[in-house]
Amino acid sequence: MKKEVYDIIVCGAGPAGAEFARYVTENSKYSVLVLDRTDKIGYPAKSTAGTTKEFLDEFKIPKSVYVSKLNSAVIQGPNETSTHPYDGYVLDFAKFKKFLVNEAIKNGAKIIIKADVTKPIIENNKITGVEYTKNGKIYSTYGRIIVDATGPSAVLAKELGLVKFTSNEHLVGIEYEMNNLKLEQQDAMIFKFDRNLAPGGYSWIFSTGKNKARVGICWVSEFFKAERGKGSQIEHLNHWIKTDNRLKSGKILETHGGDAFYELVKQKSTDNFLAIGDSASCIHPTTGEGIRPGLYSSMFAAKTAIEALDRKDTSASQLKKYDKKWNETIGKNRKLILFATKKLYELSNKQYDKFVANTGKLDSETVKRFMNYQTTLKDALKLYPFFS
């Protein structure tokens, strides 16, 4: 029987996944080929899904997937609390994942749902398909270049060896969306840092509308065993809820969940692969932002590929453009901001009172690096309490 080759197969329909389609098909007149395992486009609802405005328009986000309007971002300690504008959205994610494929699928792309990507196919030391589970039937499909877009689970990645991911770099998390809150701000984005609500980690408030958000709490695992932390997250976020006036007279409406890893992936690509969005590690560690970082991986990636298949060279030392890129942008200040994350999580309740003053202080050219991921050496000179 003679294989049925793809010019490009994207494994994962999530946000990165659907993007990479999207810009590919927009882009080129290359096949693609989509594998999802969900039986359902947009689903699992599993992230909180605020991003800023300006990114919303770059890569043309419609006003459709919208769910609130966020005008400040609010950092709270234990008893101090900063400010900030911001200029964002809260998203509905189900249809924001359902546009991303629905554009590809437009322009051309195939999608196979209910599509469980198992394993490469290895010819030559080269990974050239990948074998997928459907109604309990094994499948082979063959592509020029492959794509893992599996999330945390990146399940080819791993395989190539690209990624190891531990649970000393694992984030889990869970939130509520609720009603009926009792909110100062009604179109804000809080992250609090507090031991005795997140150890090891932080929690958060996300506006949905007026006394609606998204409530909710991640930590690193083996920070919150070190931590000596008891109970589950449900249960901490349970308490939060309980002792906080803002929220205790909430409804639950949905409870989502959701974990990443935040490694440094030092190689993305290799001979006909690449790993982008969660499956290459790229959120953001400090914020948990993975929407904005996922999709510039796959618009780098996307290029990436698009280059290499006109050139007919999909070889590693042409994919690897995809890796310089991220380096120089997003990932630039990588070690940097995963070592401040670190310690971010090991302060004690004064001393983060003392870092959430300290952010307070902050110019807005300072907050603006933060926000694009290049904080400096001397920015996080300035945000530490044990440096100021």
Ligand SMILES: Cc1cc2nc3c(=O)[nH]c(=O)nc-3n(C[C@H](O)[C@H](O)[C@H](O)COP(=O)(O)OP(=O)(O)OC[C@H]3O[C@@H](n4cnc5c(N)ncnc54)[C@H](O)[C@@H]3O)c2cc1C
Given for the second form:
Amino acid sequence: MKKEVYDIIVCGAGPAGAEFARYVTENSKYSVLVLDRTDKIGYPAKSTAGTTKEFLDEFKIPKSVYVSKLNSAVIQGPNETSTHPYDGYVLDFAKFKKFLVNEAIKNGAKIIIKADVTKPIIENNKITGVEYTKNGKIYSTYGRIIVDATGPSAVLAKELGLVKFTSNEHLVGIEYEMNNLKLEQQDAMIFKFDRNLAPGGYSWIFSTGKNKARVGICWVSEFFKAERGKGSQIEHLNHWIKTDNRLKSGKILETHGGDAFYELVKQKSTDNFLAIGDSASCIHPTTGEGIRPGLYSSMFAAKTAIEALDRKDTSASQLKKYDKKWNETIGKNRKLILFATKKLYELSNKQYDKFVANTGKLDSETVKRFMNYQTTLKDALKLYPFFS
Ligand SMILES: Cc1cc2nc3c(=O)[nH]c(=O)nc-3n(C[C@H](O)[C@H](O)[C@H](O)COP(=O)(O)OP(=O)(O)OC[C@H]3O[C@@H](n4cnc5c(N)ncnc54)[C@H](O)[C@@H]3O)c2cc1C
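Show the form predicted together with the ligand, please, the one above being the form predicted alone.
Below is the entire complex, every chain and molecule, led by the chain shown above.
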């Protein structure tokens, strides 16, 4: 029997994979197969899902997936606070993903759920397909271009040696969806840096309506293990809730959790292969923002894939145009941002207050560069107490 070969196989229907499939099917006639291991598209809704209005407009994301409007970003240390204007929204993460997947399906993409991708199929040293299991059976499927969008599992990118994903660059987070809170700011995304609450990370409150919010903490798994003693992440989160007047009265409606790696990925593509979103570590290490950079990586990679298929050339040298575009834009100052983030997680509480006070003195252009992943060494020197 002649084997079926798709033009593109996308592994993972999270925001990055779904947007990649949507973009390709909207802008070309190429056949797209999407595989995801979940049994229900959109779930689990692991993300706080705060993002900017500008980004949502650019990617034409409808208001029906928004939960709340955000007007400010608040940065807090143990004692200091700085407040900045922020034009953004919190999304219903599951609805957002379902919207992208449904668009791709409407445009002709085929999706298989409960399909757990286990390994790449390699022929003549190049990936030509993937193996997946569904209902206990093993299947093989083939494509001209294979896309890893499996998020932190990076099941193909790891196997192809493009990412390592070690525990000292592993961000782990947990959050509660809450109501009945006593919030001073009803339309804010609040980041709090305090070693007593989240050693080696930070905590947050993202407003989802009047006295409602997503409240969580995340940290790098290897940092400050000793300082945390036996306290698990959920114990730390519960401790914060018990001791913060804004949160004490809150009722927990749901729990979300997940992880990401913030590695410096030198190469996100190779022969017949592209890695996007969290499987290629596109997440912003300081803020944990992964949706916006993930979708930009999808768009850059999808444009590259269409051009490669048009030229009938899916070699590494053709597909590395995606890496080039990433490195010229969002990835431009990545090394510095990674270095500065690692240092940030090591600060003492006194230094956190200094850091927060410094963020309050930043001019709007510097904030804009930070938001757009363009932080320069000069900007970092203004922000970080350990540099001065
Ligand atoms: C607690 C928390 C809060 C966050 N808050 C924000 C926020 O406020 N704003 C923001 O921008 N970002 C936030 N993020 C980050 C953001 O959610 C991620 O960066 C984003 O979801 C990455 O998208 P992705 O598509 O690359 O990967 P994922 O969302 O991880 O999607 C991967 C998909 O691949 C599938 N998959 C995995 N392995 C396999 C396999 N072997 N076979 C088949 N399918 C597979 C999964 O089922 C999933 O559908 C947060 C993350 C966490 C954990």
